[in-house]
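Given next, in C-alpha cells, is a single chain: the form predicted alone.
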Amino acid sequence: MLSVCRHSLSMQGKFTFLAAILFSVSMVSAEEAKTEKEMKPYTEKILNTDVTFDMVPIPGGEYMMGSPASEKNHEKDEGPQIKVKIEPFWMGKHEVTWNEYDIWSFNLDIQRRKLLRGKFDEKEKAADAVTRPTKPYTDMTFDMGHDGYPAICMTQLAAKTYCKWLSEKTGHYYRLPTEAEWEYACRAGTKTAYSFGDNAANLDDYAWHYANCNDSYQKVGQKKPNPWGLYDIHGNVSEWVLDQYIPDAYKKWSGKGTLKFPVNVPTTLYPRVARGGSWDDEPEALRSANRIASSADWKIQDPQIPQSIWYHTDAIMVGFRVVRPLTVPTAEERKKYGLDPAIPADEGR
C-alpha cells in the first residue's frame, strides 16, 4: 500500500511538474510566439513604470481593400477594390492613451527611474537615446480628460517616434500599421460598411461619434469591440497609419493581382492618412473603408515659429494605435517601406 502511495505521489509530482512547464511555455508564447498558431493576446508592461497596454492577435489572410461603388456613402478614393494579402500581427486592443504616451513625451520613465534609483539596463539606454518631443505650448488634452483617454494632437512623426521608443523600451518591435493592415484589422473578416454590419443606426453600440460624444473624446474601451477584439476601431479618435494619402492609390494598384504589403511610403509632409473616424465625425466617416487626409490646417493655431514637427494643435480628433508584426522586418525592409521613424530634421515642418 505504501509503495502504491509513493507511486501515486511520484506520478502526481510529475504531472504537476509537466503542468508547470506547459504553463510556463503558454505564458511565454503569448509575447514570444514564433508561429501564427502560438499567437495569443498579451499584456505589455512598460519598463520602470506601472503602465500596461494590451495586444490582440490579428490572423493573416486576404481581403478586398476599399469599398464597392454600391456601398452607401462610398467615396471615390476607396476604389476600385484591390485584393491584399496580410501577414499576421498583434494590434493594440485600444488606442494609445495619455498614460502610455506621456511616459515618452515628458520623460516620465527617466524621472521615475532617478527617483527610485531603478536599474539602467541596455533597453533603458537605447530607449533614452530615442528623440523626444519639445514641450507643448499648451495642454494637449484641451481639458477633455487624461487618464484612460486616447492621446491626441501628435503628428505622424511623433506617433512613429513613440513606436521606436516603445520598441527599444520593451524589446519588441512596434510600429504604426499600414493603411492596408488597419482596414483588414478593422473589418475583422467582414465585408460590410462597418465591422458590425451596414446599419449606421447600430453605431452607438460600438463607437463614439458626433451625435453621442458630448463634444469630447471618451475613455477607451467603453463600447463593444469588433469581431477580433479591437475597441474604438470605429470612432473616438481617428488613427494614424504609415501611408502617404494618394487619392487614386487603389486605381494604380488595381489589376496587379494580390498585393503583398502595399504601402505608400510618404515623400511629402502632407497629406498623410488617418483611419477610423472620430468623435467629431458623422457616421459615414467611421466606415471601415473611409480614408482621412491630413493637412497643414491641422496645426494652423500653432504659435511656434517654425511650427512644431511634433504637434498638430488643431487635430484634437487624431490619435493612433500600435501593431507588432509576428515576423520582424529586416533592416532593408524597414528602409524600403519607411517602417522606422524619419530623422526629425529630414521630416520637414
Given for the second form:
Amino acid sequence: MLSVCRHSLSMQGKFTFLAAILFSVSMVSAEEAKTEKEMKPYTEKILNTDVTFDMVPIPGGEYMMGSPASEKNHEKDEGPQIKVKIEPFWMGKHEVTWNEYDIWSFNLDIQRRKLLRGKFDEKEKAADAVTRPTKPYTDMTFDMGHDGYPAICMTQLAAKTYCKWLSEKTGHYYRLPTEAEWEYACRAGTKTAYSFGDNAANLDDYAWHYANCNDSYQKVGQKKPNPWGLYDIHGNVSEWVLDQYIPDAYKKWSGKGTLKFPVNVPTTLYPRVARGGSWDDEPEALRSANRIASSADWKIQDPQIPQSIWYHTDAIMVGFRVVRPLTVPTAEERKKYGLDPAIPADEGR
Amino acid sequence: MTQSNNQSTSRRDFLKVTTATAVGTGILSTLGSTAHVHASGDDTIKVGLVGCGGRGTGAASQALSTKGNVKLEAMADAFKDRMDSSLSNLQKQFSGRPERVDVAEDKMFVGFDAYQKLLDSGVDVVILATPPGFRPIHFEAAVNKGVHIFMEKPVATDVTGVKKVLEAAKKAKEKKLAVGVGLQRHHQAPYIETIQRLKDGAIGDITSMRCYWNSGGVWEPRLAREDAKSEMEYQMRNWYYYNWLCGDHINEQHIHNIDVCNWLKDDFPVKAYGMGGRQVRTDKKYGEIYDHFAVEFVYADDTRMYSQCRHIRNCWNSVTEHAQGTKGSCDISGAKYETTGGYKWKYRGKKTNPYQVEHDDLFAAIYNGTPYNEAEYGAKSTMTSILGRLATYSGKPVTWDEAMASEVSLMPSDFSWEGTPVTVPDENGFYPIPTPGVSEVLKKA
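Next up, the form predicted in complex with its partner chain, please; the one we just looked at was the form predicted alone.
Okay, now the whole complex, with that chain kicking things off.
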C-alpha cells in the first residue's frame, strides 16, 4: 500500500497520510486533539524561549449564567440567569504570567533568536509580523514581582493581540474567553457563589484577595484550583474577557431559549468586562457571577494624548487567561464575534 | 472666540465681580484683588503649546481641563506632522467644548524658531514640552516675553542649560510670573502626605534614601537613518537617544525619583559617584545613551541617596523611592512606612490624577496672582540628574560646584536642518560613547 502511495502522493500528501495512520492508532498528542474525547491537559512551549504554559480541557455543556437574586451580594447586572450552551475548549491553567507576556511585549523571543541563532521558520515569521506594543514609559509590574506573577495593566486590545501572536507562534488558535465561557469555566459545574461553595470564609484556601494579599498580586498557582483545575480563577487578578460590558445584557438575552455562543461584541472602548475579582477586591467581587466594567479611569494617569492603546496606568488589578476552542473559528466567525484584535489605524503616531 | 455668554465678560467687569459670587466657573470666585493675570482683554487665558508630541498634547489637554476660561490658541513644533496630529487629537478630546481649542492657521508655527513666533503671537500661558534640550532657550524667551509657563521636566540636558534656567527663574520671580514644572509627584496627594510625615519625623532622622527607575526602556527609534534628510532631523526624530536633546535616561526619567529624594531632604547633593554603561542596547540606532546607571549621591550632611536606573528588558523593574530613618523605614512611592516599634502607616486618602492637579494648581495661582515658581527646584533636580550622568560617564567623583563651574555645552551652534549636532556618527553609523576612566566631561574638548 505504501509503495502505491509513493507513486501517487506528493511528499506533503504522504506525510498527511502517514500522520492519519498514526492518529488512527491513537497516537494523537494531547494538544492535537480533534474530538472532545481526545482533549487532555497539555503543556505548550513558546518557541525560542524556555517558557511554557499549561492548558486544561473544559468540557462542552450547558449552564445557567449569572446569579439568582437570592445569592448574597447578588447585583442587578448578574440577572436574570440565562441558559447557555458552551462548546468544548482548553483554558489556561493559570493567568498569563509576565514570563509569557513579556516575550511578546518586549520581543524577548526575537532577541534570543538572534543571540542564539535560533530557528526562523514560517511560524516565527508570522509571529514577528503581529504588532507588538510600544514599550511602556514606566515599570508595569509596579514592583510587585515579575517571574511567576500574573501580567497586569494591559488593555483588552493588548490581551487580544497577545493571543493573536501566541496563535501564530504556536500554530494553535488562542483567544480571550467570552464572558459566558469564562463564567462556565469558573463555575466548573457548580451553582454556588464561588466554585468551592457559598462560604466566603473559605476564600483564603482558593484565592488572593484584599485581606490576605499584603497589597500585592501573588505568584500564580499557590492556592487550590477549582473543580476543573483552574488556579486563581477567583482573585489574584481580574481577567479580561471579550465582551463589551452591558449592564442589562442578560435581560436582553433572557427568554430566547438556550443561547449558543453569546457575546457582546465591543462597539465602544469603555466599558468592557473583566471577571473574577482581584487581590485588590473584597470577597463579593470574587464571586463566579460578578462582573467588572472597565472605565477611562483605568488610564487616568497616562499623561499622553493620544493615550496608549496598550497600557493602563491604573488597572494594576487586571490580567487575563487564554482559551483555545476545540473547533477553530472561521474567518467569518472571527469577524462576526469580534475575536480578532482591531488596532486603530492611527496607532504609532 | 465668540462672546456669547456672560462668562466672557471683559477683564474689568471680571475683576469687579470676583469679590462677590463665582462667575460661572468655580475657580474664578477665588480671584483676589491682587490678581496678576494676563494681558488679554477678558478673563480668557490664552494658551500656547510649544512641542506637540504625546506629552505636550497631554499637557495642553490638562491645561484646558482646568476650571477657568482657558483656550488653546497657538501651537509650535519643529515638525508640521506632529503639530497636525496633536491638533486633531485635541479637537477630538474637546469635541464637547470646541471653543477651548481655537487655533487659527496663522497661529501654527513650524521650525526651530516657531517658539519665538508663538510667544510673539500674544499668548498668556505657554506650555513648553519639546525634548528637554530646548527648554532653557524656550524658558528664557518665555520669561523675557512675560508669559506664565508650564514646562515639562527635565528643564535642561547640560550644565549650561541649567544655569540659563536658574537665571531666567530669578527673572520670572521678579516679574511675578507663575511657573509650573512637570514633576507631578509634588502634586500627588499620597506623596505630599508621606513626605510631610517624614519631615515631621515619622521615622526619625533620615539616614539614607534609595530610588529607582528600572524599566524595559522607552520607544524604539522612530526614523531610520536612510529616511532622514539630515543628521539633525535624524537626531530630532529619535531624540531620546541623543544627549543634547534628552540628557540620557537618568535625566529624562529618573529625575522624578531623584527629585523626590531631594524634596524629602530639602536639599541637593554636593557630590556624586557613579557607574554605568551600554551593556545590551548597543546597536547604532540607539545613538549615544547608556542603558544603566548606578549613582551614589552625597548631601552636605553626608547623607546618601542611592540611585539606579536601567533600560534593559527582562530584569528586575522598579520605579520607586524609599527612605531609611533612625526610627523606621518608608516606601515613599507606596506611601507607607513602618517604625522599628512596629507601627505601620499607609496612605488611605483620595487619589487624584497628579497630571491634572499640577495644572489645576498652576492655573489657580495664575488666576489668584499668588506667587508660584517651581523653576528653581526643577532646575536643581535636573542638575542632580546631570551630576549623576557626569560622574557615571567620567567614572570619577564630581562635585556640584565643579560641575556648575563647567562651561561644556551639548547644544549645537546652528539650529537648522543643515546644522551639525555636537556628536555625529562615524562612517559606520556609530556614535562616540562616553567611556568611564577616559572621557572628560567637565572640560571643553
